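Take a look at this single chain in structure tokens; it is the form predicted alone.
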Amino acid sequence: MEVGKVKRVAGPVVQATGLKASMYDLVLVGEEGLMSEVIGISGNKHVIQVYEDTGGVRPGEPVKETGAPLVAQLGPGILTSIYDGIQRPLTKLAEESGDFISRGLFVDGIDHKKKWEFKPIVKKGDVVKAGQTIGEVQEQLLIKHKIMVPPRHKGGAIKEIYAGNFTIDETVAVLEDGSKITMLQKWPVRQARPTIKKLAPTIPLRTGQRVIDGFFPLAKGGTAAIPGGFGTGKTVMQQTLSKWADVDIVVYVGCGERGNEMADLLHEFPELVDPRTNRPLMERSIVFANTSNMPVAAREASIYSGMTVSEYYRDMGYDVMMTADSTSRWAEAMRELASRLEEMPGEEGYPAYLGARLADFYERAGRADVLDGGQGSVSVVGAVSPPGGDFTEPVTQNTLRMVKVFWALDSKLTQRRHFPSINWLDSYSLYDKDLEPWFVDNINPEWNKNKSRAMALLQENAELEEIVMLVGSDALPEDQQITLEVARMIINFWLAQSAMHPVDTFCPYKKQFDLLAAILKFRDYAVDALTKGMSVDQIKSVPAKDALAKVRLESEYEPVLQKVMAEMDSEFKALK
């Protein structure tokens, strides 16, 4: 390997000479061997971004090549791990150097000494191809880790295959050409793992959140953005999605968040209970933690590390959800690096290739036929932290060009203690048409009709509220007063949902439909009563109306709802 020399140091960016490394190759900078990556080549000069603090590095210090790009180590033992941005386990780093991470410290992403019980599912003489599963390891209670032929391997006939306990470096199978297969794979983080073909987004990702599932659904393999200012609930929303989303694996990337927030998350996330097993949610989760005071280059790499691990479990046929909190901090890291590289700045100082980088990231999501023959998906939910809550800034606008679901968090709703604080007038989902047949076939043929009716009422309510602020609700016609009341019921009884309530935190599809149908049934009763000469005050005083609010808090809600609707029917008939 060639050894070059440091020529210039500018924060996390180093110029070196005397190297033959290729773009994105990993190099070790300085006497301490700081982990770094080549990001530019000009003549005999290599531009390098360093994943660690460069304080004390001087011109003339050595730069050593490794001959390989930044790769993720993939194999049994990834689940339950908490990594930094370049897949170094934080617990191992703490063991090696204490609470303050030493520079130049390298720790493997997976334990190479632990033995796993390997169970073959193919036999001697079988012909295997790239990406095919040859055996399984029980990694966690619900997760069988499939040991696959590496995607770039040409495959061939099995000459020998072994059963028993092995480390990830030991050979578990030998092919006829003499090549050996272990339980460890290494994959460049900036390169997407291959699939046979991407599939249409026709299956919804159930979240149990009424405002999402009912109005702005996300498809499995889909992409969503959660933009919102400080304190609007982005992190709580992502934790709720991690807990309740209909996925097998959760990958959480904390990208440049404040240290105290990340510390809280690292304490709280392992304590979340998986509703499937009543065991820690961490057993099927992976966390990448890169705080705002960590080097910006590692922040930029953390997104790719998380996506590569997500794709690996997708290749096993699992549904994976990756949450990135937040892509704004990732973009800020790119902006800092671009300025140190003296690149021409784009809008608000961000690099001109901001949109291209965001597109590269979000396009790696999707539901696909995988090489093993099954299907898997990676769904991506990216939080965006626009300065001052300004959705017109470049990161938000470029993100909206890539994603198909927009959950706009509203600080005004937060101030009113309305959660989730997703603004139902600013948000949208472009998966509606693709998912409509699934809801019609699996939930109720009236699903989309009721959804359209409810949204129309909320839009009319927004227009009427401006008039109410000027002249008061009593000045409105009676039918519009009824619209205001029904919209209030939809907002307070249906859209509002407590993440802390043991029942209301998750709402199944059928319960969502039944609750909304009941509210719309009240509107039908109310309109009918108006035509018969009843007053708005009489209609508002129907006791069963307010009883609907309590139905959502019932675990066995159907008999309660039936009773409330029967009472509502008799109460409206009794009006005179």
Second form
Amino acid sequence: MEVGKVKRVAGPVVQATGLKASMYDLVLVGEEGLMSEVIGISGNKHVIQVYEDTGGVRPGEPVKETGAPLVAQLGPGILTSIYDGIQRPLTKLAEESGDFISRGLFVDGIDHKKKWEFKPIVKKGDVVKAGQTIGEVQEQLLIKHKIMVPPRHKGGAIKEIYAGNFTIDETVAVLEDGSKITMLQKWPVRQARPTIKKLAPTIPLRTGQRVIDGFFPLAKGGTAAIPGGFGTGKTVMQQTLSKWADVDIVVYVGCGERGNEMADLLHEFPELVDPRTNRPLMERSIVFANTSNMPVAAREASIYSGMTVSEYYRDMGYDVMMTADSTSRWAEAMRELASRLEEMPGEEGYPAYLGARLADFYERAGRADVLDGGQGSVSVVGAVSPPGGDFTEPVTQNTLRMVKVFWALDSKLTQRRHFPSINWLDSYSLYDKDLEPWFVDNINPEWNKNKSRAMALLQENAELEEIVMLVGSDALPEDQQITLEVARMIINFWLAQSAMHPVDTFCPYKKQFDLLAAILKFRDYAVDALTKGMSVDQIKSVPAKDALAKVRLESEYEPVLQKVMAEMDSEFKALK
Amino acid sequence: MTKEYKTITEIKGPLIFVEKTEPVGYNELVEIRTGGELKRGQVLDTSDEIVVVQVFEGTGGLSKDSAVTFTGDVIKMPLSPSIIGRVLSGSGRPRDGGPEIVPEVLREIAGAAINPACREKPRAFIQTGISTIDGTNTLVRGQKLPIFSGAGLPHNDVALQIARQAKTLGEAESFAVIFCAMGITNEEAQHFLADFERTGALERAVVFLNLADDPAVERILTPRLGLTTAEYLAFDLDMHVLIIYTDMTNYCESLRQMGAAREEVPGRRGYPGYMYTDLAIQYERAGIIRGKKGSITQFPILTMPGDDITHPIPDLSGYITEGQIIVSRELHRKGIYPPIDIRPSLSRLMNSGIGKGHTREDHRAVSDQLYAYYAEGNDLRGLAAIVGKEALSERDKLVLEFADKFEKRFVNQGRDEDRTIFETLQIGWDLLADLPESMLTRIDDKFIKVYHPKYAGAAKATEAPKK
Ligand SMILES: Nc1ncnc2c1ncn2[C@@H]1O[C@H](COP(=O)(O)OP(=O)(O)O)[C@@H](O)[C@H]1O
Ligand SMILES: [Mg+2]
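Same protein, the form predicted together with the partner chain this time rather than the form predicted alone?
To see the whole picture, the full complex is given below, headed by that same chain.
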């Protein structure tokens, strides 16, 4: 393999000569052998992005080839890991260099010494193909790690297969052609792992968030973007989704964001007990934390590392959710690197290939028939951080072309401390129609009807509010005043949901349905009372209305709701 | 490597271009001698033939035959405990007539990133004595919470009041203040120094002064020096460090100037595309490290050009810092001090520092309820201006009045008024008590039963804050 020479260093980008490396190959720059990736080749010059700080690197220092692109190490031991953008475990980095990350450290993505108990599920003589599971390892108490023939392997008959304790480098099976299979796969992070075929998004991904599940649902294998200015609730939402989503594996990518946020998450995930399994959330999570002050090239890579790991667990037949906070920082990393290449910039300085990169990334999501024969999914939720909160900027716009769900955060709602600050008029879910049958079959036949009713009320409310701003609410006809009041109830009692409240942070489907049905029931009572000649003020001061506000905060809400509804009934009957 | 070159080929703004024969490292410290003067610079771009150097003290007085030495080392800051109490220039030289710092350690000023896995979650409540901060945008130790202000607003007074009053509930601990001035006027700087002197804070402060008439490029160094000092005090000497730096807008202007001199492709509104990363590298040097006693809490101050919060400087800052305190011109005009508008203000770490065991169990609920009605009351002001107050419903009238009272009683306080968190919560409850109980939809009934003045009378302060 060739050894080239550094010619020029400017920030995270280095130029070198004397190399034969291909595009995206990993190379080691300088005396310290800093991990780097080829991102451009022109003439005899290689342009290289360095995953670590380049301070002190001099022209003339060596550049060594590795002959391979940046890969993720895939095998048992990934779960519970906390990685930087290039899959180096942060805890291992801390053992090597202390509290501050220093440079030139080489650490494997997974432990190569640890022994795992491998249980074969195929036997000698069985013919196996690429992607097929040949055995299992109990990676966590509740998570079986499937050991698969690597994708693109030509497969064949099993000649030997061993049960017992092995490291990931030891051979667990030998095929007739002599090829050996270990529990370690290496996969180039910038390439999608293959599946048999992508499936339609017909199963909702339950988030326990009323505004999402109820109005703008995400499908298993779906893609969603959550754009918003700073402080509008992107990070809290991504963390909340990670906690409650009904997926098997959570991959959280902190891409160019805050260190303290990662500390918070690393503090919380191991303590948070998953109600479905009674086990800590961390046992089924993988975190990539490449914070804003860590090297920008590794930030750029973090999204791909996260996606590759997500796909790997999907291939075992798991439902995986990957959240990326924030895809804008990823795009900015691309911009920063492109500008050092002196590439012709596109819109707002972003490279012309921004849209293509975003598309390639979101295309890797999906529910699929996997090579192993089962089904798995990768759902992706990407935060977008538009400058000045302005959604017309290139990253938001290019993202919206790709994703099917748009949760539009609205700083006006944030200022009122209405959380989640998802604007109910601007947001949408293109999975809506595909998922409706599921809700009707599994939750309540009235699910869609109630949702449409509530949406129509909110729509009307928005129109009425414009009139109110001109004439005041007392000038409206009485039935419209009732609409305003009911819309206010939907907004404050149902759409608002604090992620900080111990109970209300998660709302099961049935509770979501019951609470909305109760508000709509109030509306029926109110309209009826109006026709019987009661005044708006009388209706608004029905005590059960205020009592309804707090039902969502109850974990055993059903008896409370029943009581409130019974009171509502008698209070309306008593009006005269 | 001590070879001296007299091969400057070009001088452009703050940059010099030097031809050389030996290899020079990226980011290396460079010394430039001209006449008797020594200037320092840093390598921004290095190749076989030529290096580009930014000169911190400005290129004024340099010529093509100024002598350039590449030191073979990156920039380091000399540190020892005796740095406490010193006033230094924006590039770290004594400015108080005292001696050079005799180093016990030398630290790279670039600062390595704290390993996120080694961070401790910040959660110690800091009482600033200011209701709009303690009550509704609580600060915790290890947080970076900037003040976004505008030209001519009393942000310096707010920062000083915080520096004077900040304390934690509990044991007395050793702490220090670092003050970094970047491009502020001499008068402003004196205002800070005089206050530090009056309160005795100077004895436990380190001051870095780059004033309006000091070289602009030097400003790129100033926060790095301040933060390197902060890390030393916090993580070597176990101190709780509060670092105030002002004005980040001037720092960013220097970045822009550097970018323009290098003819870089600019990002939004002419600021460099890497400004987010650059700012993050400064702001992220706040926090707590597991197993260490000290902490770094940051209070950057920035003036929003044209009071525009979407301007890249506040915008990128807001995307990195853990919230923001907004100083409002409108409230200032109304004569309210501190003119903090809580609506766009935010403390992202508030939740971990409040509630039972930190402040009081009802804190979150009271804060949420105050926010909700203050925001609604503000919206109603617009409506009342159009349709008249009489046209409002009874409920809306109450909310409107609430907003007015909130500004006068909760927001407004004296420049030396140091409210305990319990006093702050009490004011909040008193205001909420003027609304019908059924309107307190964000507060759990169990808190209403305990703290609502109707049931409780005054809540009592249980712990006395200490410095
Ligand atoms: N769903 C929510 N429930 C309660 N509070 C929220 C919620 N979302 C956001 N917040 C509040 O808003 C603050 C900022 O949210 P965050 O997610 O950090 O914003 P962003 O990532 O968009 O900058 C949080 O610190 C929290 O106080
Ligand atoms: Mg965020």
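Residue numbers count along the first chain shown, from 1. Predicted model only: the values in this text are computed from it and were never measured. C-alpha atoms forming the largest set that superposes within 1.5 Å between two forms make up the rigid core.
For residue 39, the Cα coordinates differ by under 2 angstroms between the two forms after the core has been superposed. Superposition on the rigid core between the two forms places the CA atom of residue 266 2 Å or more away from its counterpart.
Annotation: Cα of residue 136 displaced by less than 2 Å between the two forms, core superposition. Core-based alignment between the two forms gives a C-alpha movement of 2.5 Å at residue 549.
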